[in-house]
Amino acid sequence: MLEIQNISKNYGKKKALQSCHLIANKHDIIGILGQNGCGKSTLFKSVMGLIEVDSGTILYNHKQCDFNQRKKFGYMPEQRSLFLDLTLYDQLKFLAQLKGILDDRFDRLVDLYIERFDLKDKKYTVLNKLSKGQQQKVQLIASLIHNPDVLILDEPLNGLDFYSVQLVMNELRIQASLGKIILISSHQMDFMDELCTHLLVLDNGHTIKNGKLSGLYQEYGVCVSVNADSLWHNISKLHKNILEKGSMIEFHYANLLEAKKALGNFCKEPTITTLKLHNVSIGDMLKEGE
């Protein structure tokens, strides 16, 4: 268990974090979300011990976090920190040696991860010859190579194409299934909907949402989406609000009963060819909270 107990951090007059609280257990994937400057990176650096908090406590398995406990953490900063004149293999070997991983074990692990992240043919390529997305995946492997109990990932999806995002998300699900705790920040909200089990949303250092994603979904109701070129306006009478999303119209309802009733009405309209019942997206939750 990772416990962040009311930590605060100021940079001069700037209040980066204010009484931030979070409890994370095995298998949790917690999305740390908010606008630029909201305190996400400060939170991550505080957990890793890279900066000292002004107040509050960080515990791991009910003990004060110290250097030895943080050896069990894996951290991927937002800014890349690779030696670009090294090959992929040599860079990861250097970092693995810092974690005390012996050569035989390292060779097995590096082959496993470069296979999973579609980098097998880049094993001996110098890093400055790799694309930004490929370098991003190397940095993610570096955070995984020592088999940490806690993964802290600051914008790991930046620079990745859709295929690579799916590879990363699949790997994070595997890690969570093995009992890891994962804290992840990202501005790509659609992917956070698919990945996260919990959310912590920050705004100017203050916590504005904190809890299980399933509970937040219940708070925000249910959606029904239909194709925008249909005669939806003739039959929709039970709705909380309406959003236009590209080729779709999205209706928000207060609860599942209302949504199912509306769904029945929509099914009667022959011009509606696309119909979907789903939760409110994380992005829309954040918009409603602004």
Contents of the next structure:
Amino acid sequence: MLEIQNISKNYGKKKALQSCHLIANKHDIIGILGQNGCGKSTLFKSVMGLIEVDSGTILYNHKQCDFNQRKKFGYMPEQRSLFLDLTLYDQLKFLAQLKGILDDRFDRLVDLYIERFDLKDKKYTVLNKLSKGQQQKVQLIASLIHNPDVLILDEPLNGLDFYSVQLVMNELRIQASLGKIILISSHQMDFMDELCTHLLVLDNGHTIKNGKLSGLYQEYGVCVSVNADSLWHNISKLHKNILEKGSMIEFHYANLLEAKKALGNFCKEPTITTLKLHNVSIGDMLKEGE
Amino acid sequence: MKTLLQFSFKRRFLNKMTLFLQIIFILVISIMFYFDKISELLNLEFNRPIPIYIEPNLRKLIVNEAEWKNKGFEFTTNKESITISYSKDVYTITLVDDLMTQSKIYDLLLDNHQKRKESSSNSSVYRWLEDYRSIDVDFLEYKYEDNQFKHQIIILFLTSIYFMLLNFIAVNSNEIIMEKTSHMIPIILTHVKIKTHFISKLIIGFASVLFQIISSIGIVGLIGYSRYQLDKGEGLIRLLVKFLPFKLDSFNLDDILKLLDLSMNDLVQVSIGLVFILIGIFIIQILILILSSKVKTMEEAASIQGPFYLVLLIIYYLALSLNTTQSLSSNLGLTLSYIPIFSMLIMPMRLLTQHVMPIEIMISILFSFALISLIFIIMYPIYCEGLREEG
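Would you mind giving the form predicted together with its partner chain, to go alongside the form predicted alone above?
Now the complete complex, all chains and molecules, led by this one.
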């Protein structure tokens, strides 16, 4: 269990983090969200011990988090952090050796991950010859190679195409299923919706939302989406919470019961060809938070 | 255009490292221009007159005593200092071990000779003019002629190593800058402790210096041996004698080695000299490594090595200017041989020119280690902070 207890960090007068609190258990994928400069990276760096917090404590398995504890953590920073003159294999080997992974085990692991991340033919390619997305995947492999118990991933989906995002998300689901704790930040809300089990939303260093995603979904109600070219106006004249989302129209309801009633009415309208009952998206939660 | 110029100017000149370089430059120039005052203040006796013994028969003939004083000489009755004797119109000078002093003495003797001539009458103008123009000065009777050659060769060897190693002081710094600019520092610091990172950089820096020395000596030895096998280096020595300030009568490596007559004591002195150079380089490596951790931009990285090269160049010239028995025995020479970084060249030179007590060597090394400890205590937190800033 990873416990972040009321940590605060100031950079001069700027308050980067204020009393941030978070508890993460095995199998949790916690999305850390917020605008640029809200304190996400500061939180990650604090957990990784790269910056010293001004107050508060970080515990791992009920013990003060120190360097030895953090050896079980894997970290992927937001910036491109690679020796671009090395080959993929050499870069990963360097980091694996720093973690004390023996060559045989490393070779097995590197083959496994480059296959999973579709980089098999790039094993001996110099990193500066790889695309930005491929380099991003190498960084992710670097954070996974020592089989960490906790994964701290700062914007891992940046620069990835849809196919690669799916690969990464699948990998993260596999890792979570193995009992890992994953802390991930991203601005790609749709993917965070699909991936996260918990959410921590920061705003100027302050925690504005924190909890299980299922709990937050209940708090924010339920949505029904229908195709926008249907005659939905006839049915939902009384609706106030309506959002246009491209080819779909989204109706917000306070609870599941109301949504189910509305669903019955939508089913009667023949022009409605697409009908979807779903939770409020994380992006919409954040908008409401504003 | 204006924006581009302003941007570049700001980044190139208003960064910490360039400012640091400017401060060092101002400091150095100030020391140069106020050196006499500083020397007086610190009682360094840099201006202490060089004692010179002039044999009584010549002493009577000296008419320009004031000139001698102005040029930094003091007449003494002590025969152990520089001595000048005069017989059959030939001046014989002993114990002068540097060219600059030789030249000064020659000028003063010529000046004295000419003043005397001016006040004397001579029947033949032609003869008078011939006499007036020159004097015979014999500098050949060095009491320690063999030592002089050996001394020069060893100094050449040590200063070559000194300059060779200067290349390596920046290796660590470049590596840190590379790690910082590639943003690898945060990743590395999640794998190893900052202290491990710091110590590993010092070890690898020092190991590369040692490797460089050993490999260079090996290469020089091997190629030198191949030349020895070919023709004992005869043509080469003849060529070198033309360019180097050595007076040699023999022209092959066998004779040179015999002339050098390296004893165990010489090898010990060279080894101790090397130890001082290595300690000095080590201190500079630590300093440059710590400062590199604060580098944030490529412009700063470009200026970080400047102050160090400047200081090292000054140490080199200082060591050359002090490379006489008299200067090295002065307060300045003695003091600098104890001061870390300066001691890396001054102490080896003292070892070669005079008897240095083992306790002096120990104290000098102790001062260097004290400085290293101080740097660790005071500056290591700066290194941590510098790396964490990147993290």
